[in-house]
Structure formats: structure tokens, C-alpha cells
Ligand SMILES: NC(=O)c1ccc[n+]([C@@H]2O[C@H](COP(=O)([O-])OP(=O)(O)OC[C@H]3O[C@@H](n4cnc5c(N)ncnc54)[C@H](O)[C@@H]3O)[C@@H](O)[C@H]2O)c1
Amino acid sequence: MKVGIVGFGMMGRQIAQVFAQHENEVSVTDENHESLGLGMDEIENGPYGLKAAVARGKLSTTDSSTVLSRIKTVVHLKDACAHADLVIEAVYEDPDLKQRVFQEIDSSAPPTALLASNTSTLTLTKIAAKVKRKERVLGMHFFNPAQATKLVEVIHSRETAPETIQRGLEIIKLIGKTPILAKDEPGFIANRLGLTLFQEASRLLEDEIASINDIDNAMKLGYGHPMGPFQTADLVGLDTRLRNLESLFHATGDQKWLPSKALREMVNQGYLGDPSKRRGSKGGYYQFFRIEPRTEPP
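In the form predicted in complex with the ligand, the chain whose sequence appeared above, alone:
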């Protein structure tokens, strides 16, 4: 299968790698041309990249070069989409931007191509408002880091054709993931649940009921989550978290999605999450509040 990816930031890179590792030809583009080189470097050398997979014995060195050779970077969006069977959009979580990009993808991709968005919170109805082939639009919501996480949410709007949903589910299984299906409602399944937890964690912190360490440990040690809600936010990226909450708030008008003051402050000051995952970030919750992660009793 030929896959076009528009937006080669954190998620676009991960998704490109996953498809290339499953024998698909991938063309990627990004309006920031620097991102193209940085993205390829991350796919090769990043913490979940190909060298790391070789080091863990999951991939041979020869296979890793084959995987890398399946990913082509192109400067223009139309070249990423021209021969694609599937185009996945992974640009910033901004409804107007996504709408514009989707329209451009629609006029560049072959008429039979499926058009997917990796949006975390926006509705397909909004994003694809100006797309002609609405029956071929679906959501494919990957989870960070896509190389390691098994889940992909497949989203369908009222206009998505049953064959598109079917093909979407098949594609997700072909790349070794488990799909779950959700209707086109803000936040879908996983983010509605995950962001609810994060918002409650932020309230516990803001009301000084508990410390960051203890809130994270509550979910790790008490509920068996691999990471606490603040650690998850640091991994996802705090700017992405902020955009997700703002978009849920705008979409629903529900106060429960209003971002906390601390989150806004961190993003304004350049604390965008884990610096090993987010280039240029000053750190995440633990660095901003100057605390050491701790699992032992206080």
C-alpha cells in the first residue's frame, strides 16, 4: 500500500515508521522543511526508532535499512498524496488548519484514496467540511509512541461509508494494531477518558490536596497504569494537551475541559513536556515544579 503523511512532527514520524515497518511505501511532507530531516533522524536514531529496535533484537540491521528506504520525504503536499491509497493528516490540532490541509489533500490524492486524520479531539465533520469525498474520510487516532502502543481509534462520521470503516479497520490490523471504533464526537473514547483523569489530577494539584508524585503514584501503584496522569501529559507534550483541552472546551462548551492555570503557565514558559521527546522543551511537570520523581513512601 502507498501511504502519504502530511505533518511530520512527533506523531507523523511515528506513524510513518509503523507503516514502513509493515511493508508500505510512505511519502511524508511537512510545511516546515527542517522537520523532514529531523523526522528521518528520529526514525533512525530516536528512542523508539529503528536503531533502538535493532538493539532490542526486534529488527535486523538489513531490515532496518529496508524500512528506512521505504520512507521518502517530499517538500510539496501534492507529491506526498499523488499516488497514495491512504493519506494520513497529522498537522497541529487546529480546526482551520486541518480543514485547509484536508481540502488540499482532497484535490491532490487519487479519487479512490482514503483520507484519515490523526486528530485527538476535533470532529471529522469539522475537519472534512470542505472535502468532496466525505464517504472516504475517517479518523485514525494513534497513541504516542505509535511504534509501541497497540491501540488505534477508528472514527467514523455519519458520512463515512461502511466500506471505508471496514477498510480502515483492516488497515489497522495489517499494521499489527488493535482498532476500536468510535462515532465522531469530540474526544472519541480514549481522550475523553484520559483527559478526564488529567483534569481531575490537575484539580487535586491546584486545590493542594495532593502532590504530583502522589497523584502519579495513585494511578501507577493503585490502578496499575504504566504512567501517572502528569507523566502521561509530559510524554504527550503539554502544548498538545493544552490544544486538546481547548478544542474539547470549544466543541462542547463544558467547563470541565477548561485547562488549568499551571498548564497554561508551563506552555507559556516553554515547558512543553519530556525534553527527550519534545525538542526544545524546558521540561515537564517535574521540572517546572522542581521535584524528583519518587515511588517510595514520603
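Switch from the form predicted in complex with the ligand to the form predicted on its own and give that structure.
Lone chain follows.
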């Protein structure tokens, strides 16, 4: 299968690697041409990249080179889409940007291609408002890090054709992921649940009811979550969390999605999450509040 990816930031890079590791030919593009070289470097050398996979015994050195050769960078969007069976839009969660990019994809991709958005909160209806082939449009929401997480949300609007939904589900299974199906509502399934937990955790912290450590441990030790809500936010990226919450608030008008003051301050000061996963970040919640994480309550 030939896959085009438009947007080569954090998620675009991860998605490209996943498809390439499952023997697909991938063409990627980004308006910021500098991102193309940075993205290829991250796929090769990043914390979830190919060299890390070789070190963990998941890939051989030969396989790693083969995977990298399947990913081609191109400057122009039309060149990434021209021969694709599937095009995935992976730009920032900005409705105007996504709408413009999707309109360009619609005019550049073959008429038989599936047109997918990696949107995490915005509705397909808004993103594809100016697309002619709405029956070919669906959402494929991958989770960070896409190389490691098994879940992909497949989203369908009222205009999405049944055969498009079926093909989308099949593609996700072919790349070793587990799809779940969601209707076209802001936040879909996982983000509605995950962000609800994060917002309640933020209120507990803001009201000084509990510490970051104890809130995280409540979910890890009490509910069996592998990470607490603040550790999860640090992994996902606090700038990403902020954008998702702002997007949900603007889409719904519901005050419960308003980001906390602390989250805004952290992002503004360069605390974007786990520094081992986010290059250039000063840290996440534990660094900003200057506390040491512990794995068990006192």
C-alpha cells in the first residue's frame, strides 16, 4: 500500500514509522521543510525510533535500514498524495489549517484514495467541510507514541461511506493495531475519557486537595492504570494537552474543558512534558513543581 502523510511533526513521524515497519511505501511532506530532515532523524534515532527498536531486539539492523528506505520526503503536498491509496493529515489541531490542508489533499489524491485525519478533538464534519469526496473521509486517531500504543480510533461522519469505514478498520488491523469505532463528536472516545480524568486531577491539585504524587498513585495503585494522569500528560506533551483542551472548549462551549492556569503557565515557560521524550522541554509536572515521583504512597 502507498501512504501519503501531510504534516511531519511528532505524530506524523510516528505514523510514518508504523506504516513503514509494516511494509508500506510512505511519502511525507510538511510546509516547514526543516521538519522533513528533523523527522527522518527522529525516526532513526528517537526514543521510539528504529535504532531503539534494534537495541531492544525488535528489529535487525538490516530490517531497520529497509524500513527507513520505505519513507520518502517530498517538498510538495501533491507529490505526497499523487499515487497514494491512503492519505493521512497530521497537522496541528487548528480547524482552519486542517480544513485548508484537507481541501488540498482532496484535489491532489487519486479518486479512490481514502482521506484520513489524525484529529484528536476536532470533528471530521468541520475539517472536511470543503472536501468534494466526503464519502472517502474518515478519522484515524493514533495515540502517542504510535509505535508503542495499540489503539487507533476510527471516526466516521454521516457522509462517510460504509466501505470506507470497513477499509479503514482493515488497514488499522494490518498495521498491528486495535481499532475502535467512534461517531463524529468532539473528543471522540479516548480523549473525552482521558481529558475528563486529567481535568479532575488538575482541579484536585489546584484546590490543594492532594499532591501530584498521590493523585498519580491513586490511579496507578487504585485503578491499575500504568501511569497516573500527570505522568500521562507529561508523556503525551503538555502543549498537546493544552491544544486538545482548547479545541474541545471551542467546539462545545463547555466550561469543563477550560485548561488550568498551571497548564498554561507550564507551556508558556517551556515545560512541555517528559524531557526524555520531548526535545527542548524543561520538564513536566514533576520538574515544574520540583518534586520527586514515588511509586508507592507513604
